[in-house]
Each structure stands twice: as structure tokens, then as C-alpha cells.
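A single chain, nothing else alongside it, follows as C-alpha cells in the form predicted on its own.
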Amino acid sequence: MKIALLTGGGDCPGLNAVIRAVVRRAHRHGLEVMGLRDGWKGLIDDQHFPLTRETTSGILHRGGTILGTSRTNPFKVPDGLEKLKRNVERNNLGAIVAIGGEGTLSAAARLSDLGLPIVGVPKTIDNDLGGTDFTFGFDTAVAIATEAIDRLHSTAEAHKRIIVCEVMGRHVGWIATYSGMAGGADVILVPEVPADLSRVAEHLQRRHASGRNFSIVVVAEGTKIKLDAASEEKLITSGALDEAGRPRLGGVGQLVANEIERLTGFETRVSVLGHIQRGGTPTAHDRVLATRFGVHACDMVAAREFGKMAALRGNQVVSVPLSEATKQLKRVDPELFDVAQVFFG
């Protein structure tokens, strides 16, 4: 059987580890593997190349993806679905392994419902996919953000400043919550809880009044902001749209910093981590998790267990329906956020 492998959506540490694992496991099952270039676009345009032990050697530790990626949705491309189906038949594909986040796997679920043999692998630094306890890429993003917060602590203390650290997280605050807890942040702002900046300012003033004359505020990029208790919450965007047609986020960190300085009079600076959180070498944890996902995905193909996704449940990698992974975003557990709030201040 010939199978095709694709990576879609934003890049993520650990993608190459999955690719390598699928190819290595495929050899045991007698499967031939080809790589699709740039996500679903590669299947629509019939752009592919062979994946072998030789072409995937030495990629375990590398960031990014040797396949390339895009946010192309076959259901939004003119004649995209027809071209995709035609190329599946032309290349005699027995299965497609789709590695991606909510957008990529939502398309995979719809294609599976139409009868295409698809297996999914959950990828996103945001950790917002349902059906799995954790996604690969998340641990790396948290480690990078935590190191940044550690470094910001020393300069904030030296200059007696407030420093706002903006991290990724469009819809959920997993990175902000984990890195904020690990880095000892004094305030964590997440999309799940609209941020009242007047209350944040009061909290920081109490800290300073008690002799703690510096603070770290971590804010997820998709946090909705209330300037005060009476104002409406709003999402901070750049005014442009991204590849998926969504408002391009940008500026929440600067807005929070400006408002804190205006309300408190304390010198405040902002540091935006941006794409550094999902670039570069994956952590050991993400390499291992991505490898386990890749092996399990290949085993699902061999067993013709289609329409499902590899998932981590406890410490076991299991198969769950693609529909379960994409029916709703996995938001930060309120109990976990309550734990984080114990240390605010």
C-alpha cells in the first residue's frame, strides 16, 4: 500500500520527528510513503516526493517540516475537492496521514466523512485540540516562553519595572498559563477570562505598596481586554486578515503595558515572543511524543483504522475519532487556572 504524509497549518517543533517515525514504522508494515508538499495544497496540486529512511535521516532534532506547510483548505479552493480525489486515485493512495491542528484536522474529518482513508496526528503549540491530553509542540513553546520570563525577571527587578510578556494563544491560554506558572509571573491573562485592566492595575499597586517593586505580566495574544469594569471586552488585532481569513492578532501586549503605566504610573515595558515560540529544536519530551504519535498513526493505517487520530490519554497513545478532536477547542481547565491564581502577587 502507498500512503501520503502531509503537514498543515502553522509550523511546530516535532513535525519532523513524526515524519521520521511514520517512515521507519512503514518499513515494518511494507508500506510505501510519499510526502506531500505544503499541506493539503500538495494533494490538490499533485506535488510530492518519496519519503525513505535516507531522505528522513538526521531530521529528528530539526524544527520546521521537511514537507513544507500551508493553511490551504481543500474545501475553500475552487475545484479543490475534485482535484484532491483525482490525485488520490492517480497515485493509488491507500491512506493519507494528516499532521496538523484544528484547521488541518477539521478538513481531514470532513474528507474522512466523504470516504477518504485518513488518519490524523495532533499538532499545535497551543494544546487546544480535543481528544488528547497534550499535543506535541506545546512543551517546546512553554519551555521557550518560560526561559524568556526567567530572563525578564532579572531585568525587571534591576530596573524596578513592570514587564509585560506577550505569548501565543489565539483562542486558549495554555502557553500563558503553563509558562506563567513555571516562570513565577505575577499576573496571567488568557482568552478564557476577559482581562479587566483596572483590576490588574490595582493588584500591581498593592504589590508595589508591599515593597515588591517589580512585576511580570504574561498575556496570551488572543486575550480580550476590558479597560475597566464598565467597558466592553475587545480583541486586539492589527486590522488585517491572516491566510485563513481570521483577524490577524497583534498589539495586546503593548496595549496592556500602556494601560498599566497610565493607571499606575509605574514604568512598564513589553516583550513580544512571537514566532520564536514555535521555531527551532523540539524538547526531548516533544521528540518522544511526536515519535510515539507517528508510530501509532502508521499502525492505524496498517490496521485500516481510518477516520481516527493518535491521541495521548494519561501515558498511553490511543486512537480517537477525528470528530472528537475537532468538535470543540480544549480550553484551559478552570481548576488549573485557580491554581495559577494562588501565586498572583
The other form holds:
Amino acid sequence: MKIALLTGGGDCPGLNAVIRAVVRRAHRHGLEVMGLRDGWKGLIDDQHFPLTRETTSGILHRGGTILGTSRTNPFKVPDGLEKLKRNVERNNLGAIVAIGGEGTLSAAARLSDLGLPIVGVPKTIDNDLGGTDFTFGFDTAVAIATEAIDRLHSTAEAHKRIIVCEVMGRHVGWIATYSGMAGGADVILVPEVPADLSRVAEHLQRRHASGRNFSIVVVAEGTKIKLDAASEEKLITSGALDEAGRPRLGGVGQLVANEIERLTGFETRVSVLGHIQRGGTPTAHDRVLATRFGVHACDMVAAREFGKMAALRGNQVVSVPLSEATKQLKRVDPELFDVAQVFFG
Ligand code: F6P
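Okay, that one was the form predicted on its own. Can I see the form predicted in complex with 6-O-phosphono-beta-D-fructofuranose too?
What follows is the whole complex; the chain from before opens it.
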């Protein structure tokens, strides 16, 4: 049987570890693997190349994806579904392994409902997918953000400044919460809790009045901002749309910094980590989790366990219905955020 493998959506460290694991396990099952270029686009345009032990050797530690990626949705491309189905037959594909986040796996679930043999692997630095306790890419993004926050501490202290660190997290604040806690942030702002900047300013004023004359504020890019208790909360966008037609986020960190400086009079600066959180080599944790997901996904193909995805439950890798990945976003656990708030101020 031949497997087609694709990586879709935002890239993240660990994708190549999954690819390598699927190919190595497939060899054990006597399965042939072909790599689709640039996500679902590769299956629509029939763009692919063979994946072998040789062509996937030495990629475990590499960031990005040797397949390329895109946010192409086959259901939004003219004749996309027909072309995709035709290429499945033309290439005599026995299974498609889709490695992706909310967009990629939503398309995977729909294609599975139409009878295509699909297995999913959850991927996102945001860790916002349901059905799995964690996704690979998240640990690496948190490690990168935490290292940045540690560095921001020393320069904020030297200049007696407030520094706002904007991290990724479109719908949820897992990266902000984990890296803020790990980095000892004094305030953490997340999409799950609309930020009242007048209260944030009061908080920081109390902190500085008690002699702690520098602060770190971590804010997720998708945090909704209330300029004061009476104003409406709003998402801060850059005005452009992304490939999936969604408003591109941008500017929340600068807005928060401007308002803090205006309300408190404390000198404030901003650092936007952006795609640095998605670049470079995965942590050891993500290399292992990605490898486990890839091996499990290949075993699911061999067992014809379609319409499901590999998932982490506790420390076990299991198979869960694809619908669980996209049924609802996994938001930051309120109990965890309560613990984070113990250290605000
Ligand atoms: O979904 C992962 C993610 O990194 C989000 O955190 C971020 O908002 C988005 O992708 C950025 O997308 P792009 O790389 O297309 O700008």
C-alpha cells in the first residue's frame, strides 16, 4: 500500500521528526510513502516526491518541513475536491497522513467523512487543538519565549523599565501562560481573559510603589483589549488577511506598551517574538513527541484505523476521532491561570 504524507498550516519545529518517523515505521510495515508538497495543495496539484529512509535521514533535528506547507483548503479551491479525489486514484493511494492544525485537520475530517482513508497528526505551537493534551511545537515555542523573557528581565532591570513581550497564540494563551510563568512575568495577558488596561496599569503602579521598579508583561497576540472598564474589548489586527482569509493579528504588544506608559508614566518598551517561536530546531521533548506521533500514525494506517488522529493522553499516545481535534478549541485551563495569577505584581 502507498501512503501520502502532507504538512499543512503554520510550520513548527518537529514536523520533520514526524515525517522521519512515519517513513521509518512504514518500512517496517512494507508500506511505500510519498511526500505531498505544500499541504493539501500538493494533492490537488499532484505535486509529490518519494520519501525513503535515505531522503528522510538527518532531518530529525531540522526545523520547518522538507515537504513545504500551505494553508490551502481543498473545499475552497475551484474543483479542488474533484482534483484531489482523482489524484488519490491516479497514485493508487491507500492512505493519507495529514499533519496539521485546526485548518488542516478540519479538511481532513471532512474528507474522511466523504470516505477518504485519512489519518491525522495534531500540530501547532499554540497547543489549541482538542483531543490531545499537547501538540508538538508547543514545548519549543515555550522554550524560545522563556529564553527571550529571561533576557528581557536583565535589560528591564538595568533601565528600570517595563517591557511588554508579545508572543504567538491566535485564539488561546497557552504559550503566554507557560512562558510567562516560566519566565517570572509580572502580568500575563491571554485571549481567554479580556485585558482591562486601566487595571493592568494600577497593578504595575502598586508593584513599582513597593520598590520593584521594573516589570515584564507577556501578552498573547490574540488577546482582546479593553482600554478601560467601560470600553468594548477588541482584537488588534494588522488590517491584512492571511492565506486562509483570516484577519492577520498584529499590534497588540505595541498598544499595550503605549497604554501602560501613558497611564503609569513608566518608560515602557515592547518586543514582538513573532515567527522566531516557530523557527529552528525542536526541543528534545518535541522531537520525542513528534516521533511517537509519527510511529503511531503509521501503525494506524497499517491497521486501517482511518478517520482518527494520533493524540497524547497523559503520557500515552492513543487514537481519537478527527472530529475531536476541531470540535472545540482547547483553551487555557482556568486552574492553571489562577496559579499564574498568584505571581502577578
Ligand atoms: O497557528 C500557529 C500560528 O503560529 C499562530 O500562533 C499565529 O497567529 C499564526 O500561526 C501565524 O500565521 P502565519 O505564519 O500564516 O502568519
